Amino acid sequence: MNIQTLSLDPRITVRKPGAPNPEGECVLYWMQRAQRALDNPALDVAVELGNELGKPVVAFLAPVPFHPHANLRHYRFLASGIPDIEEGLSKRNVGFILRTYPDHSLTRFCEQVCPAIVIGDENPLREAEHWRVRAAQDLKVPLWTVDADVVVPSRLLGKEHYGARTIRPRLQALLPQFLVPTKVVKARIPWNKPRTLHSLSAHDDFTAGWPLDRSVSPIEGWHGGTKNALRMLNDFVNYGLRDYPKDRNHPELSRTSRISPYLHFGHIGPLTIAHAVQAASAPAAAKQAFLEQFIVRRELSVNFVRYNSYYDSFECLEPWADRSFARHSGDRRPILYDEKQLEQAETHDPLWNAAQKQMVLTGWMHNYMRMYWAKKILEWSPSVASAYQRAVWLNDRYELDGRDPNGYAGIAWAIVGKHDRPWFERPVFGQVRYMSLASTGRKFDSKSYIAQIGNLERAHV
């Protein structure tokens, strides 16, 4: 395939356009939202340039200090996945130079390796979305981003989604030309790193010095990297799969994947999760369910903050919900909570509670009692707006996938009704769908959820 060709690919976007440098010295793979060497569509298009030009490629991982929400907690996640990023694209003959904050600078890399061509992977995020823009204004070569993180490409969906309903027949009309196998390709030249250029040890603490915040703790029980995200994978599809349709609203069975922050992180890619879960010996129901959630849910989510400006605001909301809350604005709350009571888990709730020790304890909580958790907020924060906020806030700070389209997308779905539709009217949620303690505890073994995270939070003490 020629570079021209190759530049069509819908999962490519042309931020800077022209011809490679032909002096150029490499093919530069800028890593962010894709840490990994295997089923990464963007390190795939850096390789397939490099040899169709003839040249080594190298890949730049550069973590920073200034994520907004970031803590020490999501940073040791992230630093215990570069091993096996840097042995994977060893295997690839793909180079790897890891640097950090303050030398993070990609502009620089490049004088220094002089590339003929920069590959980025793409994130909707506006903080990282305004970086690929700076980029492509600073840079003097062609800037090509991918879509490496979604089956589907974004853009083939066109705009924002009203639901699932919508965006499901999209989805699957384009699933048989993008759910397909890759091959791993290698590097027909390897990338011989100049003795000058200097890079990081992947074993290396690069938080060392950093200023971050370090009052929420990493967790002994998670650790990134690719090769553990394929063990949860495998495990989930040989003893989870199979009973996933019936157990995956029981939180105190554990049983959903826990793949979510691997995602997240970028440690394991959609195409591999997908691909194991259809060769599964599970009933083909059980995969259905779980690719309904992991495909049409997910890129949903991915639709909405690529789309929607305002995904970590109120302001997202539906017209219908805009109404239906001003109707309610000036209900009475009996009950209401600060930061400080909601996020040390003092309510009067015992389940509230306890999925709030859960995130913190653990860094991830259940879907389910996501779903719980977020309602609540907004029954016992003052307004709308300051339960979005706070319900952002606190996933943001202690889930290992916070941060992330997904975890925007559900708590728009419980506070502002996004992605759903008008429910009964009842004061202070409108129309938005409710959720009771008696409801959501006949649904699963509460009493056992609560207990195990008590168990949980005796073991922390």
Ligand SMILES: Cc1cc2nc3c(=O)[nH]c(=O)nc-3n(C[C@H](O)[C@H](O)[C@H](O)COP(=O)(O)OP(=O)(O)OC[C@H]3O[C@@H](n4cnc5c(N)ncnc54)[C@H](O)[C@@H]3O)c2cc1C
Second form
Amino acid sequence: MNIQTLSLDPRITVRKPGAPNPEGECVLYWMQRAQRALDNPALDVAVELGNELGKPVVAFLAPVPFHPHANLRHYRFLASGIPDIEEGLSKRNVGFILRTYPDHSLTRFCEQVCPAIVIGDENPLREAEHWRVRAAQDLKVPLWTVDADVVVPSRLLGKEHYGARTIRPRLQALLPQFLVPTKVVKARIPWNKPRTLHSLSAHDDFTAGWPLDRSVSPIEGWHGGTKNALRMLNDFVNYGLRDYPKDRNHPELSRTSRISPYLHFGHIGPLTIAHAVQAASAPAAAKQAFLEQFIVRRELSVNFVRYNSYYDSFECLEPWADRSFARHSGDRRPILYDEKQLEQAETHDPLWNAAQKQMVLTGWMHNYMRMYWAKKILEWSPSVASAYQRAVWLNDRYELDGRDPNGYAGIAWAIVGKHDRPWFERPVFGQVRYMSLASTGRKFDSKSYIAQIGNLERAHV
Ligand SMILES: Cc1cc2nc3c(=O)[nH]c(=O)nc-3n(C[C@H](O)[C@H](O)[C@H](O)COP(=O)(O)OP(=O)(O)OC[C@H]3O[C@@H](n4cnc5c(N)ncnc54)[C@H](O)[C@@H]3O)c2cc1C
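Now show me the form predicted in complex with the ligand, since the one above was the form predicted on its own.
Starting with the chain above, the whole complex follows.
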């Protein structure tokens, strides 16, 4: 495929147009979100271009301590994925350069390796988007970015969708074009520049000396990386998928895939997961239930963050929710907790406390509990605005998969009714859907869940 035709691929956004520099010595892949060597459309585009231009390909990964709410827990998980990236890229003849803060400058790296063109991946969060806009201004060669972490390129959806009901038919119409097998292509010209271009080994603790929040401990039981992600996927497809529709709302069973941290850090690609689920021997209804969450709900979240600039504040709400909250702004809130009490799981509600502890101790909370958890934060906070801000802060701080479009969409769903519909009017919540301790606790074996978290807590002491 020639370069002109390739640039028209709907997954690609041409950020800085122009012909690749004929004097360039390589094609540079600026790896940001898609931290993997397999099922990575951005890397595939870089390799295809390298082969077309007859140049080697090098991937540049430069972790920095500036991601809002990121702390030691997140960076440790990121770091544990690096050896798999290095190994996978080497199998594809692609070079790998890891540079870390304060030696993270893309433009400085370009001066050293002289690329013909730079390819990046996409991330709808505002800070990452800002870095790409800056890069397009600063680079002297073309910059393309590739939407590598969704099945259907998010820009094809064009605008913010109201909910699953409106986005589902659009996604389903586009799936035959994008949910297709891909080939693993190797770079024809191997990268053979001296290793001295590495400023670090993949195994070093690159956060040493960083101005970083170290108050949230890393999670010993979670190890990042593509190999671990594939193992989790395999286990889920063989043992969990069959009963997904029945078990997915049972926090005490914990039989969902738990693949979200790997997706968040880009250690596994969405096509790999969707293909594995489609090929599984599980009943069709189970596959459909999983793909509804994994494609429709997940890509609805990406759509929300990409097209609603208020995604991390209550102002992202729909007009019906705004009107409804205005009617209830003076409602009495009989129980109020401050941030510290919430963070330390010191509420009167044993189910909520268990959920909060699951997140703090394990870096992950079950979906059903996430819904309940956020709704109670609304009930126990002085205002909708403060509830939203507290939920974002706690979620981003403790969840390994936090700081993700899914997190903002989940919080928006629970607190301001985003992607939901108006329900019956009630105090504080207005028309936003309510969840009570009594009814939530009856839907699954909540005693068993609370007991499991209690055991976990004792094991941590
Ligand atoms: C208040 C709240 C906060 C949340 N915070 C986050 C977050 O920070 N990061 C995050 O990745 N998810 C978040 N979610 C969405 C969902 O709870 C998690 O993605 C899911 O629990 C992860 O577990 P799993 O991988 O076992 O999911 P599975 O059920 O096995 O699903 C597989 C994948 O599909 C996607 N998915 C599943 N359910 C949803 C959903 N409801 N919405 C969007 N995508 C979904 C996820 O990528 C998930 O990893 C939040 C939801 C709520 C209500």
